[in-house]
Every structure is written in structure tokens, then in C-alpha cells.
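As C-alpha cells, one chain now follows by itself in the form predicted on its own.
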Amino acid sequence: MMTVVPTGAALGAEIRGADLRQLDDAAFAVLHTAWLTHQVLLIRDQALGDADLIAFSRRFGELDLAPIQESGRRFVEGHPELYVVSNVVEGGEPIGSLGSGEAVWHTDMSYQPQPPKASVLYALEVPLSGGDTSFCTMYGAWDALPDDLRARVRDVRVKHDGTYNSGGYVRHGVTPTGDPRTAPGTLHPLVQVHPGTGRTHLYLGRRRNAYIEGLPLEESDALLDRVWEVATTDGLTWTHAWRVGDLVLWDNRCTMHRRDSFDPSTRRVMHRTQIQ
């Protein structure tokens, strides 16, 4: 029997008793509703091959092709939808992206005109400690803003920078610039309404090189700093310590996430899909 167990934090729930290779339509409907309600779902003890991971992810919608990694590699051979998140180096070449350092608060691929609505991350190898992933509710962030700050940001758009990924690496084929107004990226409304729930939430992306359209750079930075200070307070977060076989699904529209650093001499291998 599948059950939904909330984390007790500001967001997140664990799905127990599910084999994601064998979900019937009724069970998937329960899981889908739990995802919209809790924003992040953890499903432990899965035994998924790459095809299984893709098939499960595709039940939520069309899948993006994996972005090009820092090394210039694009995808797992035969599975262009899979993105490898790893610090492992084989034959002198990284097999994945983001290394072993901290990954700062971000929303996946928000520099694109149509970012994915959801991300799925599946753990194949994990270190004994470190590499935990934290999630932050953007519903809660909107609710927590003081009235004056809500009024300031309700109708603004933010430039989401496409220069750097969440690990601080320059994206493949991009030349860095010191001015966020001229950097590659996309403007998105800072305040949005979720199409699946009707709830209002912030959409921040990542702080580095962000810019509020039409403001002097110093004023934009000051306003964004105020918003980010409220939006990433500990009371709005939940942190997950990974085990092999864990799958985590999150709503990319109304959450942000970050990763703790870990010992670079240990191995961490994850496969990710992203859903439109």
C-alpha cells in the first residue's frame, strides 16, 4: 500500500510502499496530487534502470534533452534525456557535472524562456557524508514577504543569468560578462501564479548575476538582496540526506534547491531528468 508521509518541514513528503516501475494509474494520480501539494517527493529503495527512470519521468510530461556538461559531453549514451550529476573522473574526463563543491540556491534552467516544470534526481552512488540537498518553498517565500516588499516586487521582471550553473561553472559556449544587464539570460516575472494549484509564489532562479528590469544596478541588487534574505530563511526549507536508490521529484516552478559540498575523493553519481 502506498502512503504519503509529510516531512513536517515547510515542504516535502515521502512516498512509501511504491515501486515506480509498476505504478498503475490510480497510484500515479495519488503521487501526482502529493507532488503538487508538497512540492518535493522522496521515494526510497528504488531499483531503476535508465529506461525505467525515463519512463517514470515521462508520465509527468515531455522530457528535455540534457544540457551540455562543462566537459562538452551531452548525455548518457543512448539516453539523451539523462543528465549526469557527478564528481567522478574516468580516463581523465569527468563523467558528469557540478563536481563536489557546494551548489548554491537555484531553480533549474531558469535562464531559458521555458524552464522545466519538474526535475527528477535518482541516486546511483553517494558518499558516506555530505552532498545533502536542501529545498526551499517559494509559496512560503511569497507569504513571508512583508507588505512593502510585496508591493515593490509584485509586477517586476528579473533577468535570469545564463552564464553560470549552480556549481559556479561557466556554461558551455558562454563568455562571462561582469554586467548582468548584458549577460545571456531570460526575463521572468518575479511573482507568479502556479498553473496547477493557483497559489502565488516567487520565482527567483539564482542570485548571481540576477537583475530587476529597468532599475539602476545598485537598486536592483539591494532589492534582490532583501527578497533573498526572506526567501531562504531556515524555516522555509527541508534537507534530504541521500541513500542509494533514492529518487527525489520536485516542482521546479515553486521551489529552489541547493547542495552541500562533499569529500572530492569519494564518489557521487546521480542521473537527472527534466520535465516540460
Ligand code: OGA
Second form
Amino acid sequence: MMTVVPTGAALGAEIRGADLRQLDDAAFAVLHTAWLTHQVLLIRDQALGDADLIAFSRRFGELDLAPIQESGRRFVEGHPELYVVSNVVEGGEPIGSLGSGEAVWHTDMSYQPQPPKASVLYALEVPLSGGDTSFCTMYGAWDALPDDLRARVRDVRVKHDGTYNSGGYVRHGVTPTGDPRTAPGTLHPLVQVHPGTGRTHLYLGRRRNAYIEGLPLEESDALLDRVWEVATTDGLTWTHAWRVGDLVLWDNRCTMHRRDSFDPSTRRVMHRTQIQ
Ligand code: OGA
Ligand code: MN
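Alright, leaving the form predicted on its own aside, put up the form predicted together with the named molecule.
Zooming out: every chain and molecule, the one shown earlier first.
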């Protein structure tokens, strides 16, 4: 029997009793509804090969090709949809992205015009401690925003910076700049209505190099700082400590996530898909 067990935090639920390699349509419908409701799902004790991970992800929609990694390298051999998040270095070359440092709060790929609606992260190797991943609810952020801030951000667009990834690394092929007004990126409305739930949420992407269209830089920074403080308060978050075989699926529209650093001498290997 598959069950949905909410985390008790502001977002997130665990799905118990599911083998994602053989989920019938009825069970998938329950999982899909739980994902829309709880925004992040944890499914433990899975034994997925790369093809299984891709097949499960495809049930939600088309998959993006993985972004090029910081090293300029792309793709898992034979699986261009898979992005590798790892600190492991083999033959002098990192096998994945984000290293072992902190990854700051972000939405995946929001510097693009059509970011994925969901991401799936599957744990192949994890350190004994460290490298926890936290999520925050952007529905909760909108709900918690004071009226004066709501009025100021309701109709603005934010530039989502395409210079740096969440690990602070410069993206492949980009010349870094510190001026958010001229940095590459995409403008998105700061307040959005979720097409699957009809609920209003904030859409912030990442703080570094963010810029509110049309405002003097200092005003934009001050307003963004206030909004970000509300959005990332502890009461709106849930933190996951990984085990091998954990799959976490998040709604990339109405949540953000961050990762703690971990001991660089240990191994952490995750495979990710991005769903349109
Ligand atoms: C990601 C990501 C964090 C982590 O894969 O998009 O931000 O915990 N990963 O590795
Ligand atoms: Mn991410």
C-alpha cells in the first residue's frame, strides 16, 4: 500500500510503499497530486538505474537536455537528459557540478525563458554527514509577505542571472560581470499563479545578480533583500538528510532549494533530471 506522509514542516511529504520502477496509473495519479499539494516528495529505498530514473521522470513531462557542466563537459554517456551533481574527480576531471561547497538558495535554470517545472534528484553515493538539501515554499513566502511589500512587488519582473550557478561557479561560456543590470539572464514576473494549483507564489530564482526591472540598482537591492528575508525564513523550510536510494522530486516553480557543504574528501554522487 502506497501512503503519503507529510513532513510536518511547511512543505514536503514522504511517499512510502512505492517502487518507482513499477507504478501503475492509479498510484502515479496519487503521487502526482501529492507532488502538487506538498511541493516536494521524498521516496526512499529505490533501486533505479539511469534508464529507470529517466522513465519515471518522463511520466511528468518532456525532459530537458542537461546543462553543460562547469568543466565544459556534458552528459552521462548515452543519457543526455542526466545532469550529474558531484564533487568526485576522476582522472583530473570533475564528473559533475557544484563541488562540495554550499549551494545557495535557488530555482533550477530560472535564467532561461522556460525553466523546468520539476527536478528529480536521485542519490547514488552520499557522505555520512553534511550535504543536506533544504527546500522552501514560495506559496508560503507570498502568504507571509507584508501588505506593503505585496503591493510593491505584485507587478514587477526580476532579472534571473545567468552568470553564476548555485555553487558560485561561472557557467560555461559566460564572461562574469558584477552588474545585475547588464548581466545575462531572463526577466520573469516576481509574483506568479501556479498553473497546476491556481495558488499565488513568489518566483525569485537566486539572489546574486538579481535585479528588479526599471528600478535604480540600490532600490532594487533593498527591495529584493526584504523579500528574500521573508522567503527564506526557517519556518518556511524543510531539510532532507540523504541516504543512498533516496529520490527527491520538487516543484521547481513554487519552491527553492539550497545545499549544505560537506567534507570534500568524501564522495557524493547524484543524478538529476529536469522536466518541462
Ligand atoms: C540540483 C541541486 C543540490 C544537492 O541538483 O539542482 O541544487 O543537494 N542540488 O545536490
Ligand atoms: Mn538546484
